[in-house]
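Consider the single chain below, provided in structure tokens and representing the form predicted alone.
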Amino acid sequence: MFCLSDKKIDDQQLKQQTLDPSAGGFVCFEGWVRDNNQGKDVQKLAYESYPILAVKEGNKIIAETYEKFDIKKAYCTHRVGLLEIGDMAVWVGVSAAHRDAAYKASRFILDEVKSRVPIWKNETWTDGESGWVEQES
């Protein structure tokens, strides 16, 4: 399951909903917003996405992670809207019988989720100014 979230994300509550008793492996990406980015000190950033889509291709891709690894249970929580630094941008979870498919399974949703889930930051910077940041891919 993917979603977006405009509040805090609870990393625990996706967490307990991730556990299987059938897993033996557990893998869990937390992102957070820094306090610089590509040679600039960030005071704050605003992630904005296209609502409808950014679901639709984030729950693409988690179907696409069932198929492709033996998980048990796979999410993601993307922040949206205000978040200032140290807060919880993007969370993902996978558990597995095995921590390899785990492993694995995280960074492909993360990865993909970069490249194809219509969401886009914009920085603030210490300076004043502010920008739109292009997306690792």
Contents of the next structure:
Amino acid sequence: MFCLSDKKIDDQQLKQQTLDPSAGGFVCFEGWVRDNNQGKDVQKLAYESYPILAVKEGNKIIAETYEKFDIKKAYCTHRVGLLEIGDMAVWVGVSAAHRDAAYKASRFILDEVKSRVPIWKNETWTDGESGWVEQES
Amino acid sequence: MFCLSDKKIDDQQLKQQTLDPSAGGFVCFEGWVRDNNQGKDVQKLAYESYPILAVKEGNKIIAETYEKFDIKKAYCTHRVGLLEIGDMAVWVGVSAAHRDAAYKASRFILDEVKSRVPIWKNETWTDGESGWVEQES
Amino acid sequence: MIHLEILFFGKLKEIWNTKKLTMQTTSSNIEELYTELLTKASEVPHKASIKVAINDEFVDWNSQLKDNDSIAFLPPASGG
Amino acid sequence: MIHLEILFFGKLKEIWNTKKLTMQTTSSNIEELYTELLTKASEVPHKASIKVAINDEFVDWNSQLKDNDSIAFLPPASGG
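Could I see the form predicted together with a further copy of the same chain next, after the form predicted alone?
In what comes next, the whole complex appears, and the chain from above leads the way.
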């Protein structure tokens, strides 16, 4: 399942949802707000989203993941709104019988979410300026 | 750092050690004892190790990881002794500025640990039999 | 004449200086509507990178418009 | 004659029916020692998959032995 959250992401709860007694492997990715990005000192940032479409597209990605990879469970939550340095921006968790599927599915979800889910990052830098950030490769 | 542990792995503490304010991504792998393996129902299992050599080889892998990938921190802990279903057998965590390095370094550590670190799995099945398990591909 | 709601996201809000506007138009598809909207833009955006949605569904640039549609223009995603 | 300690791990413990033995030998390297030990094995293991350590360091099969060395024979790792 894919969710948007305007509060701190509860990664422990998400992990509990992802666990499965028949799964031997669990891969999780967490993206945090760094104190710097693309050479600038970041003070805080905001993620804007198009909520209905974001949830729809995110869940389409999760459904594709279940089709493409031999996994047990997959969850992804993306934070929106105002975030501080060190806040978690995105959490992706996958459980699977074998490690290869868990790694590949996790990476697939993260890459697809970054490129397809309508969410946009606006950074405020320590010099007081702010701006929309283009996707990094 | 690579460690062996004969007690339950404290993944929360390991994660705290791996976090880094300049790192934007964190990838973690957890391997659990499944209720089945290679078609047999597993009741419990034991990991035997050659402790001195295991710690030496594990830390050699961590050092290679820092050389090969642009990462901030990497930790791996492997459980040894008697484990129950659902216990965590191995934890690998990597923090990095970018997701690609975090994923690749995490997978590298896991694969190398599985193939090079002198640890052996002995499973007890629900039919009462037990045996040494060959590495899965 | 049809009545439309137009939504802009991310940096497109700055280019059109609004996040939402309503309008009457004779444009019959997205392509024509976009050309019409360009007259109100403060700069010309990189069109190839823009995605379009009608009523909360991604659609093609040649999609037809009908009365009371809600059209969204989306710059490249930058989440994660 | 040198005095050695031999350690077996994993399923090699079952093949040699012990996890540790001490012995006197005239074998001068690992290769010779292994051939000598095969006479005490309950079955012939897959040699190509066995790794060897002397005094807690991985070594080659042609490594020389000296008095009081501790030699370990390790089947393929199966951790993780």
